[in-house]
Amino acid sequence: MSLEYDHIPVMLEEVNQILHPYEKGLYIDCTFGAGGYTKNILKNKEVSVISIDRDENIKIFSKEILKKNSNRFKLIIDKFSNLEEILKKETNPPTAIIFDLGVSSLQIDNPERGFSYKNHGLLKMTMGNNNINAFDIVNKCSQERLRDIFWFFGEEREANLIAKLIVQKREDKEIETTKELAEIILRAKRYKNKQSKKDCCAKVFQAIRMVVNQELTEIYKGLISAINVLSKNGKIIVVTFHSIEDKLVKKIFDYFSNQKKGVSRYLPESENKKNSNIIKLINKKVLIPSKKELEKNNRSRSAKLRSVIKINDINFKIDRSFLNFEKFFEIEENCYA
């Protein structure tokens, strides 16, 4: 893996505007990747950064940062859902916490990781610290569960047919590669008299990847932990890249702010009033990349940024079902069971 990898942090200008002026204290980069956000934050000499990533392979990008900032930077290989445990030994709570929920190009572009239908490789799609992989999902899940994965996580209209063809195919031979899976998806599309371009595989591959890595459960646990550990007046910034994860982030922020939209009307009023006074939206409308950024970085085209500030440091609890995402969480949990 080359240290010359050209990584452009998404919506960096907007992140800097939200964090300006950079206060003294501890900053958490929950999705280190190639270290773009971390390097930007460390330009401010009175801050320290703990970066988190579940992928062991990204350690190489931390070496140069460690050389220059050995007393102000630490990299932890773990899931950001374990944020509270990671920060147990820290004396002071974080000043800001940042999540970039995009899948790393380092992972997608590497055929050995098995993420992309554009590359030929074994079905894996693991980001790190996984108990299952894409091979397990494709070859062991029932037709009904496969259908639900493709429908809920990929919003794939041909979910049922694709699931059926997968089950039929694996009766003869296990489906081992990205190419084999892509061919089944294309066959389903042709059967429905639709265009059989390879891009039509994207939704199914996205759905499998999300379940393999329990991405929505991770977002839920990570954000709840972030709100809990953040200092008063601290900020949380989240950059999402598709509608499902953005919807979940919005619902969590609505739940703990004074925005009642998007959360269940069945939430007890007493709990609603208490929880709705913990954070405040910094930007009431979601931010999207500028035209200038889109011209420089096509990867940012689907990015959305939401940010909040913590206004009260009080104990809270949440009933996960009130977010109306229970079906997604159950699918992820059942695949790991």
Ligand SMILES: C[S@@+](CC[C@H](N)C(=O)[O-])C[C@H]1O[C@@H](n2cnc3c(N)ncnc32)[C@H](O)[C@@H]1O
Contents of the next structure:
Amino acid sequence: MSLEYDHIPVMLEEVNQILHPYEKGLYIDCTFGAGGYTKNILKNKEVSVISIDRDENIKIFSKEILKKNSNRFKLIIDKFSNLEEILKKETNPPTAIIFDLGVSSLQIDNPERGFSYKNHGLLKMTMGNNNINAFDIVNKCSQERLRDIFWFFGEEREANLIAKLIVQKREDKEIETTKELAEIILRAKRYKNKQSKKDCCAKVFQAIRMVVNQELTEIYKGLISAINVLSKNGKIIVVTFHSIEDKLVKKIFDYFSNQKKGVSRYLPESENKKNSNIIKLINKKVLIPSKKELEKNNRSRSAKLRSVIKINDINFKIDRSFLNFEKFFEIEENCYA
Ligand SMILES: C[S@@+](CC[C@H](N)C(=O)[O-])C[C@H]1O[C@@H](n2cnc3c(N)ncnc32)[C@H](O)[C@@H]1O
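Switching conditions: you have the form predicted alone, so give me the form predicted together with the ligand.
Complete assembly follows, chain above in first position.
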């Protein structure tokens, strides 16, 4: 991987506005990537940063940063769902925690990582620290499971037919490459409509990637931990890139703020009430990239930013079912069932 990689961090101006004036303290960049946010935060001399990424390959981007900031920067290769464990030895709670979700262009553009239908590579789609890969899902899940993955995670209308064609193909030989999978999707879609090749494959590839990396489970665990460990008056910023992850983030933030739309049936009224007073939305409406940013970086076009401030530092009990995401979590946690 080259250090010459031309990386433009998404919605950096908005992140800076929310964090301004940068209070001194500990900042957590939960998705280090090429280090865009981390470098920006470290420009403020009174802060320290712990950055997390599940992908070992990004270590190369931390070297320069470490050289210049060895006493106030640390990179941890781990999943952000382990945030509480990672911060266990820290004496002070974080001032801000940032998530820039999803895959990086570095990952998606590398054919060897097998993420994209645009490149020819072995089916992998692992960001790092995974138990399964895309080959396992495509070749081992039942037809019903494949249909559910494409339907729920990809909102793919042809989920049924694509799942059926995959299982038929598997009877001859295993499906090994991104190209083989893309060909099956194209066959299924050709019967129904004239969408471009790009649109045809994007939803199914996204769905498989999300399950391989348990992306929604990670968001749930990461955000609950972040709300828990954050200091009072601390801020959480989340940038999402597609509607399902944004919906999950919104539901979690709404539940723990006074925007709460639903309550848990399994918790007493007093717990539900307490939970709705832990954070406050900073931007009530979701933020999207400015025209100026879109002109410079078209890849930011689907980004959405939500942010909250912690207003009460109290212990809370949670019951995940309040989110109505159980079907997604169940598939991610046990995809061969
Ligand atoms: C969109 S990129 C972040 C780019 C970064 N903000 C920058 O400016 O360079 C997302 C990164 O988050 C990492 N990531 C995604 N899910 C993760 C998780 N659950 N735990 C830790 N890292 C994760 C990916 O490996 C990827 O490197």
